[in-house]
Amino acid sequence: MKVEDGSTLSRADCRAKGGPPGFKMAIVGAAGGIGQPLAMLMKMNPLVSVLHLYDVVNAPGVTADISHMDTGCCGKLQLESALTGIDLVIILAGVLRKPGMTRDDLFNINAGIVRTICEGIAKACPKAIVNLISNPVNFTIPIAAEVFKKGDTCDPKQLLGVTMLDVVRENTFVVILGLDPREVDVPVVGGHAEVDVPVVKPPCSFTKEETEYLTNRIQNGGTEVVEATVGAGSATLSMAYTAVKFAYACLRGLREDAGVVECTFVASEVTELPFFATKVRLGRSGAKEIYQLGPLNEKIRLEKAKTELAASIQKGVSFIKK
C-alpha cells in the first residue's frame, strides 16, 4: 500500500514464539507524537499477539525500540503486503492540529491520506474493526465510509469513529466541578470536538455557568493543549490514553466479552443523520447495538450540533464524489 507521495509504507511483524494467543492489530501513523506511546503500550496489552506498525517515516526506528520489551508481543522487522490478516486497524495517519488551523485546514490535509489509507484496508483486511482517530472525524469517517462503499466488502458497523478524548476529558473535567466520575454516566453525543453534546446521566442540576464550563472546556480541549505548549505541541499523549482506553475495548469485543459500551462515531439510525456519536455495544463485528440518546441535558445544543455535524458529513461524502 503507498500514500499519496509515493512512500511506502513500512510494517513490523512484532509476535513473540511461544506467546499467548490474540490479535493481529496494525497502528498506521506508528512514528508520530500520538503513535509511538500508543505503539509501546499495544504492545504491553496480553490480547494482542502481532502488531504492525506503519508510517512513511521513521517507522523501522520504532520497531527496534519496542522490540525491545519484554512482552509476549515482538519480533522483527518486515516487508510484506500491508495490512493482510488484520483483525484491528488504528489510523492515526495525517498532520496534527497547529496554532491558527481550523478543522477544515485538517480536512483539506487529511482527507486524502484517510481515503488511501482505506482504499487499502479494503482490499487487504475488509473484516478488519477500524478504529479512526485522523482529525477531522466529523469528516474522515464519512471519507472512510463511502471508500468502503465502493469496495461493497466492509459492514459500515465496522467503521469507528474515536471520540473518546472527549468522553475522557468530561470525565475529568466533572471531577474539578466536584463529582465522582465512578458515580456518574457522562457520554458525549453528537460528533467530535466543536459539535460534541456532554450527557450526565442521571441528570444533574448544574448551573449555568457550570454547564458552560464543562460544554467549553471540551470543546475546545485541544486548543487548550495547543495554546500552552505555545505551538510545540498538540494533545498527543491524552490521545493516546485514550485510543488505548477505545482499542481495550474494541479488542474485549472481539474476544466477545459482555457488556463491552464505549461512546464512538458510527453509522447510526440514532437521528436523522447518517453517522453520530452516541453509545454502542461492540462485538466481533465492531457496533453490535447502537443505543438510543434517552433523556438529554442538553436538548437545544443537540439541535445546533446535528445541524454542523450534517455539513461536515456532506463535505466529506463530497470529497469521495466530486
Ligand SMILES: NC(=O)c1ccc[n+]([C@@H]2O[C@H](COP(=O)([O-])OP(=O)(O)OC[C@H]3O[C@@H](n4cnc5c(N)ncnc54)[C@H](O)[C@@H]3O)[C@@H](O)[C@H]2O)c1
Second form
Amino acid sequence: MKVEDGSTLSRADCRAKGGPPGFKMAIVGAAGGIGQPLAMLMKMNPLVSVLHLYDVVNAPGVTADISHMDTGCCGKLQLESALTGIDLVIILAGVLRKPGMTRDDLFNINAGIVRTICEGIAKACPKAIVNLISNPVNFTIPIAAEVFKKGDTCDPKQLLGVTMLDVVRENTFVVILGLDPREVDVPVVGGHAEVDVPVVKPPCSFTKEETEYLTNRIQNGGTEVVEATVGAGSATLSMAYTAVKFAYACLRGLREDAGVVECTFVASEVTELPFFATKVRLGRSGAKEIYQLGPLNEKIRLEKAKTELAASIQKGVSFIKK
Ligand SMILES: NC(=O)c1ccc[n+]([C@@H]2O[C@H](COP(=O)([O-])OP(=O)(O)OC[C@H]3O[C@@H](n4cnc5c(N)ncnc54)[C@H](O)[C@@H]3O)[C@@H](O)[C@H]2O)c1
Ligand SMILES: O=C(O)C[C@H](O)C(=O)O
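What about the form predicted together with the ligand, after the form predicted on its own?
Time for the whole complex; same chain goes first.
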C-alpha cells in the first residue's frame, strides 16, 4: 500500500484512518530457514499492522523482498529500533542442529544470543509477548526469564516457550493411529522434545503400543527431520507453520478473544518446577490461566521428564547468575 510521497502506509496508519486494527510484531532471526517463510506468512495476517524483521545477516534483503507484497510492513536494522513499541516478538535467532548433535549442543552459542535479544526486549518493549523458539527451548526459557527478572519490568507469563510443534506432530501421528485429532484431547506436557509427554485425556484412551508409538514419534520428530535433511537444516517449514499458528493464537489473546487455549512452556506452579509446558489460556499479557495436569496416564514418564527438565532449567538459570 503506498501513500503519495511513496512511503509505505502500514496497517497501523490504516487503523487511524478507520481501517482494520492490528498489532506490531517483530521477528528476530528473520532471515533464517524458519524466519523467511514465517515473515511471509505473518505479513499476510490481518491482525498484524506492522512487521519488523531483524537478523545479523540479510535482513535488508528479506525486508525488501517481502515489502513488495501488497500488505503493510517495514524492516528495522538495529535490534532496539526493531523492538520499540512491539506487541509480539518471535525469537528464532541462533544456530540449529546437524545430524549427530543434540539440542543441548546448541546451548553454548544460543544461550548468549538469547540473552542479548532479551536484554533488548527488556529495554525496548518490556510489555511484549515473547514467543521463544530458539533451541534448546528447555534451557533458553529460563535464561530469558532471568534476564527479564533483572529488568524487573516484564510479567513472567509474557514469556512463552514454543513447544507447539510437539502438539502439531501429535495431531499428525494420531491420524496415523486411525483417530481424528478433533475428537481426542492429548495435551503434550513437560517441555520440548525428549521431555515432552503426550497425556491422553478421558474418555479417549490408547493401548500401551499406541502410547509408545506416539511418544517415540513426538520425542524423536525433530531428529527424524535433522537426519532426513542430511545436515541442511532442522524442522523448518513445519516450524514456520507452527510458529504462525502459535503467533495467531497470541494475537487473538492480545485482542482478548475468549477461549484461546494452547500448550506452551511457561512459568508455572502446576508442578514443583518453575517452568512447565501445559495447556494455557492466552490473554492480553500472555498466559492468563495455566491449566492443571488433571488425571494422568503417564506418571512414570512424567517423573523422568521432570528430572531432566529440572537440570535444563538449572543450567539456564546458572548461565545468567554466574
Ligand atoms: N522450538 C522448536 O520446536 C524448534 C523447531 C525448529 C527449530 N527450532 C530452533 O529455531 C532456531 C532457528 O532455526 P532455523 O532453522 O531458522 O535456523 P537458521 O540457521 O536457518 O536461522 C537462524 C537465523 O538466526 C540468525 N541469527 C544468529 N544470531 C543472531 C543474533 N544475534 N541476532 C539476530 N539473528 C541472529 C542467523 O543469521 C539466521 O538467519 C534454531 O535454534 C532451531 O534449533 C526450534
Ligand atoms: O530438532 C531440532 O533440532 C529442531 C526442533 O527442536 C524440532 O523438534 O524439530
